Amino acid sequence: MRLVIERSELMRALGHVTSVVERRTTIPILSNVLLRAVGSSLELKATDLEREVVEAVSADVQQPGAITVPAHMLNDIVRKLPEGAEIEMVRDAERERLTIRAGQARFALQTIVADDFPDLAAGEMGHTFEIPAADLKSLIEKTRFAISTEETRYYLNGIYLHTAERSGQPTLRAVATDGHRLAQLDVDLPEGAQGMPGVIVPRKTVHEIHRLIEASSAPITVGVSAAKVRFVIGPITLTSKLIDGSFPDYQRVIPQSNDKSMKVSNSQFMSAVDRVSTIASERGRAVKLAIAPDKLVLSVTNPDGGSATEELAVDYAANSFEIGFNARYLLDISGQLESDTLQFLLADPGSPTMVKDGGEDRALYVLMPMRV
């Protein structure tokens, strides 16, 4: 294998693929990135056996071939080379070394043969569809904060992506819950997604996709099978195993008869919650909401640190009552809103509360109360 590649091209691709490489692994080849030179491009592939990222970049290939080298070491070398440098890579098959030259700098990296590199992408995807980058970004951003981190409830450690209906219209829906809060968002059902199985996309994969689509505006191709999901984002392909489990019947926890509606300015509410929760000894302490017609009083009491209250004007006309919520959970949900109207649909101090964006009906959130 022999090729010449521009530093910025290699740097960008390495940044994308090395993020899935574990720094500590008991399987040496998983620390490596696979480099495959063919035609006029260099293909880079990395995996942790749960996820695999592949990206092809243009290169002047003088002799095709494939080899694997330590991913993070290669990334560090390329990062420290001067901008605009032309990098030459030559494989020495006899000594199992990859020589890297740029200007007067020269490096020799130990290699492992490419044949030993695992392939996660094999297998057919039963359903394939295209989704606008903005829609996929919304599905992830509006729900990922509610993903559970509790490993014993592994089936909640991801986003449940499935087809559903809203107001009689077919939708692609993302749902995440950790048992304390639930986030749900619908987008128009893409063509080709009809009949796809409901899948649980793991938390690590969710964060990886979000990072990769950050700068993308072109439609993203999604492939789904019973065991894997694949995202094609321009020149990048991310394949991931799915969580093998059943997502709970989340519809049961979405309240249907919460008849007390309170509307408040989202920006004022966020600021007030942030201020009064300063007094709490930890972020998860409950904020008490004393709700009365046209008035909301937020308060936090900390036996060791004192107390704080703040009053807000609200649109509310039902009976007065008090309810408590985790301050961080309130701020997480408030941070997802597009408009400045935050709507609470309440029942009583012990029942789940539904939270909606006054300017958008695609998203809904459910929050379990806390004792105050």
Contents of the next structure:
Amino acid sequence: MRLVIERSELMRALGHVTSVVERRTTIPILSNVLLRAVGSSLELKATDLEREVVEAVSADVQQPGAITVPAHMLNDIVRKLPEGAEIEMVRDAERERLTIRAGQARFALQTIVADDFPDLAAGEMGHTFEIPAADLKSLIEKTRFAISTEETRYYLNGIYLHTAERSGQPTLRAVATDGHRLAQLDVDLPEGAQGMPGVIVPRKTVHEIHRLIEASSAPITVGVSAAKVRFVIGPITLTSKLIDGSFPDYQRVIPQSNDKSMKVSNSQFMSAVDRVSTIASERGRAVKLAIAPDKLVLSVTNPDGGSATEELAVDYAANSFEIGFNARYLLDISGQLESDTLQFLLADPGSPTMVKDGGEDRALYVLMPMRV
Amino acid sequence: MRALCRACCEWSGPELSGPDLCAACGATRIVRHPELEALTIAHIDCDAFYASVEKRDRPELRYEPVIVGHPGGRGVVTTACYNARRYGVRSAMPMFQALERCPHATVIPPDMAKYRRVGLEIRDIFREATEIVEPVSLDEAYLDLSPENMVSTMPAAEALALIAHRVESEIGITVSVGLSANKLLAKLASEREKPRGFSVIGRAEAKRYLAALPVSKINGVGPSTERRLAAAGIVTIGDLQAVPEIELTAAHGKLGRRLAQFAVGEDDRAVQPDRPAKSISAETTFRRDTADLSALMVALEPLAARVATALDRKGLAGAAVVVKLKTATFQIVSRSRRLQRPTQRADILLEAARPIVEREADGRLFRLAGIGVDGLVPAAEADPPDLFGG
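Condition change, the form predicted on its own to the form predicted in complex with its partner chain:
Following is the full complex, with the preceding chain placed first.
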């Protein structure tokens, strides 16, 4: 294998693929990136066995071949080379080294043969469709904060992507929940997605995709099978295993008849919650909402720290009552809003509360109250 | 009426007859008392503590009289071992006088740092039985061994026999144990059979037992109160029992009321732990050692339920689960794992304990398993309601 490649091209691709490489792994080859020179391009591939990222960049290939080298080390080397550098890579099969030359700098990296590199991409994707990058981005951004990190509920450790219906229109829906809050977003169902199985995309994959979307505004091709999901984002292909579990019947926890509507300025609400929760010794403590016609009083009481209250003007006409929520959960939802209108649909202090965004009716949030 | 063997900590049934020999180990150190299984307040006192520690560290002095105290003309005896006491050496006696009585005694200057260290080691053993430990000094403490405060399900007497056994085998000194219904009687009981004693005073005999003792045995009766009582013709606690409470209160105020109560063996002072409980746990010893994962998990189930009940009663929740296992070779494995959020729930504790037990159940035989919580927080922070009711 022998090739010459432009530094910026290589650095960009390495940045995309190496983030899936675990810093600490017990299987040596998983620390490596696979380099495959073929035709007029260099293909880079990295994996953590749960997901793999492949990207091809153009290169002047003088002799095709494949080898693996330590991913983070290669990334660091390329980053430190001067801008505009031409990088030459030559495999020395006999000494099991990859020689990298740029200007007067020369590196010889230890290698592991490419044959041993795991391959996750094999297998047919039963359903393939194209989705606008902005839609996929919204599906992730509006829901990922609610993904559970509790290992015992592994089936909640991802975003549930599936087909659904909203006001009679077919949609592609993302749902995430940790049992205390739930986030849901609908986008128009892309052509070809009809009949796809509902899949749980693992949290780490979700974050990887979100990072990679930044690299492209072109539509993204999504392939779904029973065990894997694939995203083709421009020159990058990410293939990930799915969470093997069944997502709970989330529909039954979405309140259908909460008729007490309270509208409040999101920016005011967010700042007020942030202020009163300063009193709580740890974030995540309960904020009490005393709701009355046109008036909301937020309060936090910490037996060891004192108390705080703040009053806000709201649009509310039903009966007065008090309800408690986790301050962080409130802030998480507020942070998702596109408009300044935050709408609560309430029932009583013990029942799930629905939260909506005045400017994004495709999104809905559900919050379980706390005892206060 | 069951009897308890202090040597092997086993109970013997009513069939135990003839000379007091343990049916299990044949030892003669049998404790029997009609209220043995009902009493829960204990006082434990180390025997000649400083001297015992010194003898432990210098085995060649084991059978010699040892006096701990500053040598020289003006020093006093801090502690005398039981051997030295036979010659009339007493605590607080001037050293020259002690050495007149026992010239061949070895005098060792006190090493307080060492005694403190050993005292804390002993206290840790107490705390493995109950969280409610009230240290009186380095070598003395009250323990509340009521079932709700205990780590294990064994009766208080058995826990005490085990404590005494462990202090002897692990620390290398002996203790005297008093078991009774309250602090006053427990302390009197521990003094009754020193050294290496195990004495029980039941509610039924308390008044009669107290009657013969001098008033100075009552906690809080110092030399001046003793003189005042003597002036009124009250020398024994029995004399005190004959005086109506109203007269005692008139003569001695608040203390009078207490004297009246103490005189008949009543004492409502609670055992006050010197620090708030940091953890709550429960454990059990198996009839037969096991290496089986599912057997271990099954054993933890009722224990987790006990921990959950205790948390609920105290209005607390645990931020971490702690699993304790003891191997057949008496190695203790203690592993903890932080929970996602504090909990009071037995099922969540068990679920969090499972991976720990799975990792440890590698074929080794275990004789004991326990589960508990660490990082106690108010219950309000625990177990927020769940959308899925899970």
